[in-house]
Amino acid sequence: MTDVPRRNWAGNVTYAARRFHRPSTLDELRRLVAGSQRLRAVGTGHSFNRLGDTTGDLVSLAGLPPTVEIDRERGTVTVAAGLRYGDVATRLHAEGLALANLASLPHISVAGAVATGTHGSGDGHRNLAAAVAALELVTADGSRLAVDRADARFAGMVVSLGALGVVTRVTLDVVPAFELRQYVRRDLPVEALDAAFGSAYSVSGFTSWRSSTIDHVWRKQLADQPPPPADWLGTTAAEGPVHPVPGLDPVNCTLQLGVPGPAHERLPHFRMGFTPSSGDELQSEYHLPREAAAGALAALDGMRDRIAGVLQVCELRTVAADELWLSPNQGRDSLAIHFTWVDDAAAVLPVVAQVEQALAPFGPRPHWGKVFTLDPSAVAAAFPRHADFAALLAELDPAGKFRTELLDRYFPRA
């Protein structure tokens, strides 16, 4: 069918599926799942590895009704899983509501971001999946399954890697609408990074690994707070709007220079309707215990020339702990180190392996939807509930309908 992506967003993965589908009703989806031997759902295609690939049927949920149902009494919204976060946030804002946190891209689908443990930034903010209050999915035999936080399995079913079924509806916690201002500061001393992270609602640091300071700090603060002082943490104010990747046009980015605006138009780094990030890139990301931040950054500093040679930009963020089994932030406050690499896998992959070796003493957990080469034993050791998820996978998908090569590598069949 038309309008089903054949490649991921970055273009580095061409899907191996034999058939592509875009069902328009839930019943059509259920019949499709029940009748397929191998199947995966694809959202907006922002994974950089083959997690979303299959040799069977690839299903887009973009044709299902784009429902958004607000429950003010419970403080939740239930949305069609294929909707993009930016679209959901815009609808909520019109009703005086908001999501407490968003990722850097508003273009990503709700189900895809949740399934991979994608996150925003902030000392007090958990990743996007932690805001999920309930899920509805179609399981391997075509049955409908609804789960919420009262279910003992729920913490294992939210960050699911798409391995437990096709998620069709997601219920998210919401908060009253609020406004933020965004300020960009230049040349933050590395020793001030921890203070910077705790200084505002959401904070990201960007470095090229070519200097001794953090190149830019993006502070997203509540609109009623005063702007940072002129000498804030030894930095200087950016003279005008900037893009995270040096040299790119900031027109794609959310408004800076302290202009107030709705949270959903400031929390992401990039604007809906514009090309997110640089477009031609690969990405990797690792989550370390927050207390290991200084040691981890020092370890990477020892290989800065190798990183800088294939890097577009590196983002540093903090994420609060949660209880979700496959979340990279499960049980620990984290520093997320995100690499946007050049679009050259042959040059990038050896550096990725060296980065992983440098971070190994700190127990890195990879972002499931990005490029990583960690040994399966290291990944299993880094996630305390790994075995519990493997058991849940065997329970809900015993025939391996939703399995992929990547899942077989990191969750081998018993």
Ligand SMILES: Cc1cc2nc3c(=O)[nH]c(=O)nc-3n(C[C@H](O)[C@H](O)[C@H](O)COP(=O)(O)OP(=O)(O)OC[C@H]3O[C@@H](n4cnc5c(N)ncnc54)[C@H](O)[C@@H]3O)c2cc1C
Given for the second form:
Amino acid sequence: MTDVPRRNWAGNVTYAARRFHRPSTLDELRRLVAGSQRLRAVGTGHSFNRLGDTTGDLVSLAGLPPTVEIDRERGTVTVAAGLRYGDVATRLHAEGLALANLASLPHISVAGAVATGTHGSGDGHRNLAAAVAALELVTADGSRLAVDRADARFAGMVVSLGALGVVTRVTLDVVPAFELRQYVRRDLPVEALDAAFGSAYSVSGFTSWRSSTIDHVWRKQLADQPPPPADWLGTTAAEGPVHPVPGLDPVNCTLQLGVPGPAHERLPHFRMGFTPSSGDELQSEYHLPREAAAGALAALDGMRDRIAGVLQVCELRTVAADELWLSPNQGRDSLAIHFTWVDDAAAVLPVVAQVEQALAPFGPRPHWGKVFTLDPSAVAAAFPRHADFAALLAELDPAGKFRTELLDRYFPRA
Ligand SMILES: Cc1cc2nc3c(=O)[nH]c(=O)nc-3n(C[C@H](O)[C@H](O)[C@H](O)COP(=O)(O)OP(=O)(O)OC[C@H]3O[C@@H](n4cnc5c(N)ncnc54)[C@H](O)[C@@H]3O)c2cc1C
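Next up, the form predicted together with this ligand. The previous block was the form predicted alone.
Following is the full complex, with the preceding chain placed first.
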């Protein structure tokens, strides 16, 4: 097939698969999975590492029927797993419903985002995977498996790293539709970061590590709340729309300057139909316990010149704790420190390793879909349910059909 991506969005990974597939029915998918030795699903390819790569069959679910089924009584929507969040959110909005939070871009598939523990920001908001109420997947032998929160294994199966089967349907919690206004403020003192995070529905801080303040704060607040006062936390208001990456055109970004709009058009920083972020980049991200935030930022401050030398922008967000085994936020409210690097792996990787070293005392957990080089023992120690997930892998995929090199490194076979 020609319409399955051969490379990831960033272009730093060319998939090693021998065959590419785009089934149009569930039965076709089941036969494909049952008959394959090695297989992985791909979503929209927005991950930056080889977690989802395979030497066998790579399968996209974009050809399956794009179902969206709302259950108002339960407060859920069940969607075809390959749908993009932006499409789901638009459909929900038309029905007076919304998702409680979204990532910085609406372009990503539901299954791919959930599999890596993708998140937005907000002291009171968990990551996108925590909104999953049920899943349906095709397991290694081609059979169908449906699980929900009542299943003891469920908490291990949502942030699955794509390693437990091909997820075909995802049920998500929904909330009544709501409106937000987005204000961008400049030059937040680092000491005021906590107050800024706690001040609104969803808050992100952006820094280039070239100044002593947080360069921009994106404050996404409920539309009926008063705008921040002129002297809010010592900041000044941005005079016009801005892009998170200094110098780029804000036309790609969701509306700012306090213009009210539906939550799904304000929670992401980037608009559907436009390039998110810069497009020429690598990304890394680490989740730290919230109480370690000041120490972790101080540790990075000590190497700010090295970071700044290969950085486009660094984003700081908060995520509430959940119970999903491989969630970067499992059991702890978190500060997420994200790096949009320049598109030069040779220059970036040594700095990634130095960042990891600086953060090591604080128990960093990596974003599973971004560039990281942490030692497997450090990753195992950072996720208390690591061994439980390894057991789940052995149970659901005994022959290693969904295994990849990166998975073998972090979850070695027994
Ligand atoms: C510009 C940009 C901005 C980003 N912003 C954020 C952000 O705000 N917050 C954040 O947390 N992350 C962010 N990310 C990272 C992104 O959300 C994750 O990498 C996410 O996994 C991408 O989803 P995808 O559909 O592209 O997944 P893919 O990269 O296609 O796949 C990711 C993993 O999911 C597996 N998978 C995909 N589909 C299925 C399926 N049907 N069944 C089983 N496994 C499956 C794959 O095998 C792979 O292991 C950003 C990425 C980019 C490029």
